[in-house]
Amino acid sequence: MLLYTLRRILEFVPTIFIALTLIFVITRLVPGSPITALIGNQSVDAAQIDAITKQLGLDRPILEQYLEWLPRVVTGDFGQSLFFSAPVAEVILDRFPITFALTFMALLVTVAVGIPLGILSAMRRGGILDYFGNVLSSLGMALPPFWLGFMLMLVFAVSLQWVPASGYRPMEFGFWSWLSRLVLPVLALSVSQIGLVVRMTRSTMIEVLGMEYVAMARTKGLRERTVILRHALRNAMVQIVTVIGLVFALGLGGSVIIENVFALPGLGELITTAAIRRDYPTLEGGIFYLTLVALVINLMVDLAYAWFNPRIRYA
């Protein structure tokens, strides 16, 4: 196990690297200039419109910037937001609880519901409630997250008042007060992962219960519980893990559009703002962070695949 782990740690390391790559190189990319974000409206003459550009270090040709910019950033430092006046490490710290917490609950409630109406679906093949399940993933996957932003917030928020619309406060101000303004988004940020979820488990579990091990366990006098909790979910689970693990990054994606919905001052919230501004160092930290969440989970994934099917790292 200790092997397998130092192995995937190492593969790792150059994803990381390539990251930041593409980050930096489709950064450049996006139509526009910081410095025209920065002007605005005001006259600005051709000579400090040049010292700006000189000023920020984009007169220089992109490989040259690219080679200064690369270790400063391996060290966490991606520089000095240029709206925030403020490093971009602190303001994206400030921001990524928000986005986290988002996410992780999202998946909680994807987890919660997701895999035990997938094994039921399985257990009850072709009947009600599998008919059930499949509705609700296909409608669940369909549904774009916003749409669903828009009409959660309208039934629960506009007409129940139940929970307020959008906006967010911190802890602070009491649990159910935070609590209140994530509900609404939590919900339209995992009805599509429930979906993708259920179909994942259903087929999977589906086909591990026709195996021979199965039958066998049955024979021998097992309840269906243990035969279906200890055997068959466990080696469902390397198919299962595998699609969490893309829900959450999915997730993280999909924040940057729900947060603009409701208003949430996260992460997403922070990397649109900067790409209407063209604010590079902001952007480009704002992406980094979340691509390297989504590759952190994708490592503790690769490392689950050992532990629920030894093997894997046998192997």
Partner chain sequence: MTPAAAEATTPSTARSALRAIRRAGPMLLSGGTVLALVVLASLFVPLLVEIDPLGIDVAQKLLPPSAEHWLGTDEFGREVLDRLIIGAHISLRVAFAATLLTAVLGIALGALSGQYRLADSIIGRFSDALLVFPGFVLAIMILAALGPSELNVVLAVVVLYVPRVIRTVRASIIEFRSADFVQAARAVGVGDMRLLVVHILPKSFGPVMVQLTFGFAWAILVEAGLSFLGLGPPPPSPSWGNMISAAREFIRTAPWIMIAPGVMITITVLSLNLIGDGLRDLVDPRLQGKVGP
Second form
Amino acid sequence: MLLYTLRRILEFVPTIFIALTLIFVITRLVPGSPITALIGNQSVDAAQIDAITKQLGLDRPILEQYLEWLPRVVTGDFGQSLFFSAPVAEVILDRFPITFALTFMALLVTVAVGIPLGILSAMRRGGILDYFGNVLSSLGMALPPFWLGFMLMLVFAVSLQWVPASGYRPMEFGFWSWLSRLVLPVLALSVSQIGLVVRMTRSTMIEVLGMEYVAMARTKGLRERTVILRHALRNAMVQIVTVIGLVFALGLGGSVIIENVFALPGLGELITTAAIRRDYPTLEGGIFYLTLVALVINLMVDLAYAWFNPRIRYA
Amino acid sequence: MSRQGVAPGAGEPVLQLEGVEVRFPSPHGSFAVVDRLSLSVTRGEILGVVGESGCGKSMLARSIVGLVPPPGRTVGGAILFDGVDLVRLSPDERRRIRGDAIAVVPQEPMTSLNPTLRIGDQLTEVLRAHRPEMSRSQRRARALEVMEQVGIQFAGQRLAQYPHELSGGIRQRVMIAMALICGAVKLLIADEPTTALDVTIQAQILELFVRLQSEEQMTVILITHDLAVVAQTAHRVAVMYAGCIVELAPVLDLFDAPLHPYTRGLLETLPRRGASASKSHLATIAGAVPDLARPPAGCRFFNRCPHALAGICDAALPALEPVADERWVRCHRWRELPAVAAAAVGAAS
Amino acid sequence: MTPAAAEATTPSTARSALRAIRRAGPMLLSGGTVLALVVLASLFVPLLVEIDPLGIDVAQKLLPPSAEHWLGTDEFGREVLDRLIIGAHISLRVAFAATLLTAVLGIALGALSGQYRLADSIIGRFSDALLVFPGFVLAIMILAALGPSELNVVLAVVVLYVPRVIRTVRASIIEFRSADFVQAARAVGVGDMRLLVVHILPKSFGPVMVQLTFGFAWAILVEAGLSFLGLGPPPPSPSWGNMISAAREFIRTAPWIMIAPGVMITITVLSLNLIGDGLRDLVDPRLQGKVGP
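How about the form predicted together with its partner chain, since we already have the form predicted alone?
Let's see the whole complex now, leading with the same chain.
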């Protein structure tokens, strides 16, 4: 297991380099100078343009820029944000806890609802629960999360006034005050994820329940609970764990848009703002940070996968 | 192999099936994969159940342990085990019998072991289910004991291993150990226990069955499509076709003088030593099993039988009738297929 | 197994195929009907009725749904229904173009990497790298670089989805390359290219179609999301995402402006997913319950 862990961590390194290089290439090599896009219609004098050009290092050859950029970025230094007069790293770390709280809580809700519902659907295939699970998951996956967010806002904040419509308040102002502003975003983000998890769990579980070792466990006279939990679920978990990783990555992507809906000052909101304002250092940093988190989650999923599956652990 | 034609302690039935019927629903109405089957299994015997895949022999086994896969169901008949009708028991009462008094050795030792659990855990969990009073160390000791009994070396190490680390032969021994671990097995159902194994391993496992059967004084139902396996181990043989028993006979009688045309067909498919050059190709039985959703009115073997007579054989389903001592056959015309019939009656008496 | 027994299993395979059709049928039919209605409405209603999605009439602004204004009017007095119909044009056009391009690129690159080892390692690296990013974030990055436009949304969706199609095509090519019928064809002298195009690629058609159907649905959601963030086709173009985006200011006073486009997106995506489910059941009956002995 230790050897496997080390190998996976080593494989992790080139992936990060590829991700960084892609970020660099996409943001620098597109037609047109970022400067013109950055400035747009505003009237800016030549001195300012020069300053920005220097700051971004755009006056130098592209390869040289890359070689200067890469080692700097690896240490977490993405430079100075063009719009927040602060280092990008600082801005990101400021906002990440919000994004993390949102995606992590959404993941918890998704797992807590989706996995049991998927298991029960598989166990009572063709039953009423299976039917509702299927309708619900199909609908959940078809709803645009941001629109669902507005609908939730309309019902629970505007009409019922149970929770505030939008905005964010740090936990120092009280736990409920913090949580009440996250309930709707978490729900909006969870619904489509739940649909996915219910379906994947259900089909995995159906596959596993059809396995001969599950039939054998029954033949041995084990209680149904033991058959399901010890024999079926344990094997299904191998697949389900990968789904959880996938869902977390999806959630990070989805948080970008949900944070916009609910005016949560998280990383996603930062990324979209940076994208629209063409604040490249911030955009690069934000995207890299999100990608890094997704990669770390993926790594953890791989390790969990091995933990559940002895054939990999000892390979 | 030293076996008598009749099992020791013959006469006392341990399992009696009376009109057992297993049905599956289908869009064209339900169909019976086991059709009103009656059979008595004597204490201490090895009964071979033979037939092509899909003849219902595995479903019969599942029906006995009460695990017919849904949407199939055992819809009728009685399964008397030591005088108790299993069909009438509650699901939990049936569960308590499975793995304890009635155990099953499956066809595929590879896929029947859970790949994510250690061998030891998979063995001892049977004891946890049936002998809750045993302590952890007692369970372990019993596991080691039974592994030794089935001839697994380095049992202590094996307990900590995963299924993928074991060879096919050892895996099957583990499955057998699992069946014996409670120490109270009266009926062992082996469903194609050697089909997935190499020929040499096959012989070892079959020998183990024969040895254990006499050691443990248990009754064995050996389900197989392979007549050679039956010839090596069984005392009696039931030949199944399309959900029914078509012939039931002591093993030597069956091989000497098969009565049912289907049995004869099966025997002809066996490669024979000393067969003449012109007949050295393997014979096959032409045609296909009838659609069980719309069973024919007459004999189920009608469409494939070389001796079928229209007007007789397709008119009514023949009954399973006694022919001689211990011999039964389900054929309208068995008397008219004279040479063989005479030999059979002669051999039996 | 005797040959007789092998024959005996054939009817049950046919039966399971029949079952798959019976199960897939309703899904394909309902999904197909709804999708056809949406497409036909967006194509033909403008020809039959006078539609003016951009016609500003301030006197008629923010009117709730009524007999006269079926789905109400927006902040400029434009008919929500009219904009919805034209919005279908844009959303479906973008998603369709993206799906088509994904199909062409995915099949070509997938075939290359299934066939040639060198191509495989290059293409494989690139698709792995693209799959590293949390999907939507990559789309934002691309649109931030290229600028918001219909075409760029198409490109972003293609970049996001093409690695998946490449994987599917590659996997089925590798699966079938060693299949008996391919070996037989090779033995009688069928050339590599012909083998690929005539014998192997058609086998991956089913799975790819299923994947593209889901991809189509997903493209609609991505387009809507990007438009909502202001990175899609720029206003006043009434794409469904733009309509939701513009309606957020009026969520308290005129929620109907926002409800309508969201419902349209949901219905369209749902019907596409239903078609995808139906196709998958047809293509891969293994996912069906194994019934009977």
